[in-house]
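Just one chain follows, in the form predicted on its own, and it is written as C-alpha cells.
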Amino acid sequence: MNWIVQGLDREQLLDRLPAIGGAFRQLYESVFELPQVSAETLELCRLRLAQLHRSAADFALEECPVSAPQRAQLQDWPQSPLFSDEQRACLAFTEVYAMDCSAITDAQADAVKAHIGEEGLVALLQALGVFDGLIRLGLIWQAKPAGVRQHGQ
C-alpha cells in the first residue's frame, strides 16, 4: 500500500502521472541503450543501489541478464574476482554517489574514466540518477516495480 494511490504498484502510478510517466519510461529504457557504458556494467550499479537502498523488489529485477554469481557476489564486489576493473571502478562509483554524491572524489571519477572514458562518465551519472530517484521513489510509495522480467524467470 501506498500513500498516493493504495494498491498500485510503480507502473500504474506512473500512468496516473501522464505529465511525466511516459518521459520518465522513454528515459530509463534509453538508460541501458548508452553507448559508453555497457548494460551489464549499469545493471550491476542499478542491482548495488537495490541493495544499498535495501529495496529486494529492485534487486529481484533483471533489467539486463547478468551472471548468476554475479549477482550472488555483488555485496562483496571488492573482493570477488567475477568483477571486471570496469566493473569495480563503476560499483566503487555507485556506491559513494548513493551515500553522498558529493563525497565522490577525483580519484574515483578518474578511475571510471579509465576504463570507460569522459563521456562515459557522464553517461554513468545520468544512469545513477534514473536509478537512484526511480528506487527511492519505489521506496517512498511503497510501490513496487512491475511489468518487468524478475530475475530467474
The other form holds:
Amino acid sequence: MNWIVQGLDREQLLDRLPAIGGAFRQLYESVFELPQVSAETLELCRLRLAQLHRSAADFALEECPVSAPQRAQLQDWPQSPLFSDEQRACLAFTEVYAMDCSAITDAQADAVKAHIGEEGLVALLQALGVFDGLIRLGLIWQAKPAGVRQHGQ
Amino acid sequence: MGSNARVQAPAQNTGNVIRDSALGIVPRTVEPYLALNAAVWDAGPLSAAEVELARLRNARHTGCVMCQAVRYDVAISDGLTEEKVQMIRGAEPDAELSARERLLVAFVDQYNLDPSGIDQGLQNALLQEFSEAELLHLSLLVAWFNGSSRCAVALGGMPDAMPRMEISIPR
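For comparison with the form predicted on its own, would you give the structure of this protein in the form predicted together with its partner chain?
Next comes the full complex, and the chain you just saw is listed first.
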C-alpha cells in the first residue's frame, strides 16, 4: 500500500501530477517503439532490472511478450542457450548499469554496438533510464504497477 | 569511468544541449525527452531552487561530473546560492540546511541507495513537510534526473573535472 495517497497504484500516482507523470509515461511508452532495439530485447532488460531490484510486481508485469522459457531462465541467462547474442550483450550491459553505471567498460559498450550500433546503445540507455526509474518509483512509493499479469518465475 | 566517448554526437549545432548531444541520434525520443525535462522544471509545485538541489544531490550519487558542474539559471534566479550547493556535497548534508532541505536530500539518498527500504519515520516526516503534489514532483524529478545522469555517465567521455557552468533549460 503506497504511503502518499492510499489505495492508488503506481500509474494512478503518476496521473495525480499529469503534466510530469504523463510526460514520463510518454517517454516510457516511446522506447518500446524504437527501431534501434527490439521491444523483446528491451523487455528482457526491463525484467532483468526488476529481478535485480527484487521487484516481483515489475517482474510479473508484461509490457511486451517474451517466451515463458526465457522468463524462467532470465536469472541464469549466461548459462542458457535461449538468448541471442544481441540479447546477451544487452543483458550484460543492463546488469552493470543497474549496479554502477560508471563501471560499464568499453568492451561491454562495444558488444552492444556490434549488434545494434551507436543509435542502439543510446536507445538502450534511454530505455534503461525510464525502466529503472519506474521500478524505483514503485519501490519507494510502495505502489504496485497497474495491470500486472502473473507469470511463473 | 570511460575516458573516450562511446557514441558520436550528431554533426549539428542547434544550440540545444540535448538535441546536439548523443541523444540527438535517436530522433524519436528527443521530443519526449525535451518535454519531460521542461515539465520537471515548469509544471511542478517545488521551486526551481529545490529542483536544482535535488538534481545536484542526485548527480553526486551517479558520479556525473558534467551534471555536477552545471547550474540552471532558473535556480540561481530563484535564489539558490553556491554556499547552499556546497552544503549538499558531503556524504552527510550540512546541519545548516533547513529541515525541509534535509528531507529533500534524504529522499534523494533513499531513492538512490535503497528505494524499497524507506522507513515509516522518513515517510511521516516527508508527509508532514511536503504536500502530495510536492512529493510526486520530487519523486519524478529524481527519477528523471537519475536516468539522464546515468545515461550521460554510461556514454563515456566524462572528464575528471569541469568548471561550473550556468545554462538555461533546453527547450
